[in-house]
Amino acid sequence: MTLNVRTFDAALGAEVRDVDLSNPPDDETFAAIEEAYNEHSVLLFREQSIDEVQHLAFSRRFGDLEVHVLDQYLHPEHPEILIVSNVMDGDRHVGIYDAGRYWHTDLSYMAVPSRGSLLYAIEVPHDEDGKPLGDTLFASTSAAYDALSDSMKSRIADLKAEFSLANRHAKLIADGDANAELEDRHHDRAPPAVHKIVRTHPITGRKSIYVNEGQTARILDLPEDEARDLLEKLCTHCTKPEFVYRHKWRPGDLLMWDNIPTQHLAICDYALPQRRYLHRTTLRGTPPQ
């Protein structure tokens, strides 16, 4: 079939139109969606109206789902759904409230990072003029890799880096977030992991730069100053404007992204009583190559 896909004017991303995810796509339509996902890395479905069961069913067609390590933010009836929200229940946040303040790739700190994420917007904050807030930026780390000089590609070809959930939370604490302390069970479930800096996509074969600001703690086997400078240079390169798509949320958006050739950043330009509430499923990945 011919899927109605509108490519974004950016290094990645496309909108899929005329698909109602409350009705399971037939096999032919789903195959076209999956092909578009592999090609564009970020897919947008606007004006959806789906419940948790429908969200889970669509997500599972791409593969097995993960239960997020930050279990205090899981949906009480559907643990495969992570709540992303600034909404409070008494003195408790019901979801991940900072929404990804630093550039990151979901679960890159795990030994087997996730393949992708599907985020469904239920409530979107807006200003007094109705302008949506809480945009999300996505960067194509495969386009960023392609743009590297041959000498830089050669320099990083065999290097590895350490990734850590604790690194992200240490940054949050340093920025004044007193609620960012990790509990012992989180440390136990997510010890530091080591991955190659250059990652090859298992389906497309494209190479990408696999480091990020939020979760990459350090590059290994280099002098400390050189490792720090290289990490900063790579992170800055990946997020240059020419590699970035900025998504402006609307209620009913389902946005899915491939965590292998992308990283993303949530813009936290809102605060209660401006409410943000979304549901996210996470696709289980394979060991990085």
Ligand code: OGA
Contents of the next structure:
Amino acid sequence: MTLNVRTFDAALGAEVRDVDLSNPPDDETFAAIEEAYNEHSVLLFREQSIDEVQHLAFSRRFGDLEVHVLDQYLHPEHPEILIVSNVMDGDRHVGIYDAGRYWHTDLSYMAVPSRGSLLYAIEVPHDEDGKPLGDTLFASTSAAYDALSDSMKSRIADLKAEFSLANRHAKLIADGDANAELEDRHHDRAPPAVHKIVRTHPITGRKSIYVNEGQTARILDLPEDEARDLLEKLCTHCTKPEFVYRHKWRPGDLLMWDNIPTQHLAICDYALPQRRYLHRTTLRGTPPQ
Ligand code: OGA
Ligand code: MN
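Starting from the form predicted on its own shown above, please give the structure in the form predicted in complex with the ligand.
Complete assembly follows, chain above in first position.
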């Protein structure tokens, strides 16, 4: 069997056609999907119509799922689904309303970061002309690694950095989001983590740059100025246009991405009454290499 895979005109990503995720794919189809996922890092399945149980079942084919540390935004009946939404219930946010204002990789601040995420769009905001808003950008950090000079590759080969959820929230608060305070239970479950800033993909063997704007607090074991300059330089490098795919959402899109060789950014160019509502599952990873 051949899976119908159309690569995007970008450094990463592909659309998989002719697969209806409301029926569990047979083993052969699933193996082809997994291969395409490892190869392209971002996979899009359009025009899907799946409920929570079907979303979870497809996600679990890839392995164990995470229950997100920001537990105030979990689906009330299915805690392995994180609600990504700007919708309010009275004065309560029903979901994480600012999932990705800064470039980031999901759960990079955990000791064992996530393998991947599967985001299913139920409501997508649009302007008066019907143009979708709230795009998501994905950058290939493996293409970015490959494009580094040999001297930069050897300079960063053994460096490590500290990652922290608190770093992201401090940035949100500094940008005026008073609602972004973390509770003690969040700090307890997600203390800062240290990872190498060059990761090797456990399946493809490809190397990628592993730092991001939102969650990398600092590169370790370098003088402070040098560490800050290097972090900024690497973050800017990773998100150059030539490494980026920009996703324009449609309701019914299931977009899944590999959290090892990518980072992503949400564009917040909409506001209520323009509603955005998505469900995310998160794949548990393995300790970074
Ligand atoms: C996420 C995320 C971005 C978006 O769900 O991990 O970063 O555009 N989402 O919703
Ligand atoms: Mn994210």
